[in-house]
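Read the single chain below, which is given as structure tokens and is the form predicted alone.
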Amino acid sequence: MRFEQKLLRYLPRAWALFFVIFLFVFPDFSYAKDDELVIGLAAPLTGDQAYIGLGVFQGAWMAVEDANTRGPVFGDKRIRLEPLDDQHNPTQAVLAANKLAANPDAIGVIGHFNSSCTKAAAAIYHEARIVQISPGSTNPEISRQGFDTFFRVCATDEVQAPTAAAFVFSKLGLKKIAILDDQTTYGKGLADEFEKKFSLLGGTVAQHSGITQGEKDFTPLLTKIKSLNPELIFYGGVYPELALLIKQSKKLGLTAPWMGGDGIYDVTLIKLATPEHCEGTYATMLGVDPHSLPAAKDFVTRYEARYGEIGSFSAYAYDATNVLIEALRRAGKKDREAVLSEVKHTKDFQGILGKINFDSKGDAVGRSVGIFKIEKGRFKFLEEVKP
């Protein structure tokens, strides 16, 4: 076991993040040896989405560690995970992609997490013929770009958003809502798909407005929404801004519950907004709680013993990394095209979240959506909806 693997194993979550940053500050530390193959990982490892990114990193790290414990993937070759911070910024994502593409030892990448980053970097991976497997980018347009190097192990927003809309309209019986999104590829795409389905069902969207990531004061916008008296507010985006929206809406006396997609399904939302203010917030997630899956029990137990509560996309990163590792084993050589071909031929790969298959565009087939509600400071699983 390498030095950094031993060290990371005993670090709590905050110190693990510090160690990831250490890797960036001292790049020589991450160089591959002659007997190593590099799998890149690109995610937001610093900034306000770092806890999601760190969960992705830790899930991938455990997959690599498990594989190396089994022995070389072929010959004397073992795997080296190289984490790169894209800061949930498309420009940084492109820089990270160029770095991985230029590394002759890099045979694949896990990432990116944010759809805007994945979409921006996909062309670079395609040109370099390096396979890219995203654990959490859900925007459907990504796989329509025509890049055969792109894959994802999660459902798309074409599955997630209509499921959420049908739940609100039919299960909750709410007919008038407001929608906000963060104007990113992910956030706006999710919100637009939600609005399309909700309107088709016969619901009324009183207002659909955009915000900007990093914005802090939403009082004027929320005051206007309050005057419209919506029965629910749907948010397309990630948890940092929603935490502020929830807290500021409560101060204004806005009583409508909130709902969002997988980007808000993170315990950090509850910590930032406080359990009291978050109570009653709904979220969709790309499947069920891994705690409820027998196949995920060993991973969850080991993960939480090492790092604490499992990240919302840690299991997806674990599965995505294992798909890539098994493709590398089957390829049997350090050849990007050979590894890509084996990923394309993945069939019924048994991940901890279920069997994984890809369609011709690289989208995961048969991924379900879970509905959750925050109750007493935790995400409570309500139901699973299969496509």
Contents of the next structure:
Amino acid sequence: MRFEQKLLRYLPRAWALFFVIFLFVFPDFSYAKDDELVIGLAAPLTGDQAYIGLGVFQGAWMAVEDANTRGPVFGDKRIRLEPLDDQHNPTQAVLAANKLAANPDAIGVIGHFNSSCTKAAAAIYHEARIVQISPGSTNPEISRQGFDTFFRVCATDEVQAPTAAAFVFSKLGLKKIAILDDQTTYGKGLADEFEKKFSLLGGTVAQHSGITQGEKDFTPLLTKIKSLNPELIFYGGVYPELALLIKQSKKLGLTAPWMGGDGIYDVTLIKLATPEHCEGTYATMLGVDPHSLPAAKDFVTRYEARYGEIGSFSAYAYDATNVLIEALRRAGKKDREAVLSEVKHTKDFQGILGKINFDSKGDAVGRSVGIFKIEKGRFKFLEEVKP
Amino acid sequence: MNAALQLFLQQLLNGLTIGMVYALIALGYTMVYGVIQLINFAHGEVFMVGAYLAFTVIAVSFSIWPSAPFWVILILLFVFSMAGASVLGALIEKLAYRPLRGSPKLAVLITSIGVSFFLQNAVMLIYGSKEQSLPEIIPNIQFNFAGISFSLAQAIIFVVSIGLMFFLTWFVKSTKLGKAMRASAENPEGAQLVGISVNHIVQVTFMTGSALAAIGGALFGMYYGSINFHDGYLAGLKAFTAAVFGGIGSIPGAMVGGLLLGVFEGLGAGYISSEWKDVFAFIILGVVLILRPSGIMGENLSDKV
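Please supply the corresponding structure for the form predicted together with its partner chain (the preceding block corresponds to the form predicted alone).
Expanding to the full complex; the earlier chain stays at the top.
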């Protein structure tokens, strides 16, 4: 076959290929408008923790929408929220961070949610000088990495876990406990801090074991724990596994109550594990229930009218996004360094969950921890512990 | 009976229960591999869809006939999840794998991973990303036998799984369709020559495997009480391990592999360490593959690998 003939034969395919490439590449140019400020929203939007990611996304979305209805942030600049899906996977988190860093319009990111992802992505944002505000990563190690671009609006497990341990030891008067964690940065971090404080107070930790996230059958481990007779079982992790742990432990006749951190504070836990099995389970949560805060009332009402039940971290995402938008407004220019410096200088920002100030590591100062107990199928607020 | 022995038997029983479910899923992997030498990574997702179909049947029958006795719902959900999953299995085969028949094996393998992602996200979009709780329809009855407790739900898992395994063995051994299946697995060209439509047989294989996985999913969902769209991943991986462990391509191998895997996991988590629960399964797989590369019951067919 002659070359021209060959070329003619392949031409349609070449065109098709060209068209496909065009489709993928072109939109990036088409919506890169000059009057846009891009804020990334990095959270697990698909994958096994999509339920949390969605709540975070919706909270941030409402903050951006509120800001845009008030008009341009400065000049003719409006904000666009760009969802970045990390799938609760640190590798994906790094990819998402790189994608955002490469976008010249990007000036900040809200996220990530999971401590493991936040920790991994923080280095990329630091290098790109993109300010990062996490709504719910509580692992203390993250802010010890020394990245000045990292901030968070929640309390850390350095506060949360000791509060929980002191509550169990002093208030409940329980001296012998067992600890389980899901071996993630968050779950293990929380459980380790808890164990440290509980042993320091003089309590006995009969057992500290890990489980695998996504696993369903914990009867072998629980059978073993039952023989140790703990007075309480602390769980570092998120609620889907805890629901199964509670259910299976009650079936085995384990009567010790369970306790967990912010990761288990979700009404779905009660639905999954049934109210009677959950009765008496304790949870610490970062701050109090937003339903009980007058300042958050407007947000909660609007959120629930629009999306249904509010996610555990939606209010945090709303506050984090507003801190960033406020800094943008003050900076008054599309410049990453300027925005970063304004976030650093946040002073007494009036969020819906309370005042926000950051310390030198970027951790929110003075965020309290609330202690809850499940009674009659609801999280009942017991007390608020201020650091 | 002393307490240590009691504990051991209890752990053994727990392991066997989950092993039954692994075996049901592993059968699908092994049958499909036997016929077209494809590791169908979307199979775990079919299992998950089966669980969601069972969930739907329970929800619908509760709203139509709230006082239905549990065995009626049980039969209904088995029938519907089997039927739904068979249709799904046939569709996957027709739309995703048949167009690639004859292309490199890697292409089909990657396609199966794509199908798996597609199904996961489709279920997430339809049912939402939160865990769904299945109401406990099986009465919570515990039998006690010499200090070992055994629930009605476990009994149902045992009876249904063993029943299905016997049925499948009979089906493959004695029916015309089963014989055609074995013929296609052994020599597709030869089977075609004697008038067997290999395409049809492949489809039947996918449907049978999917139906078994769906029953596994329904049992799994009812036993643990909560399901999620990503449940197919881990269960599928374990069942795949079980299939390789037993000898991929061998039906009795998948059954034995599934049961043994469940037992190893249960005993490993109970006696050594729960952190390493999954690792035991893979260590044992490694050891078996070193000593017997074709699995416990696999035939040594060099041309199949």
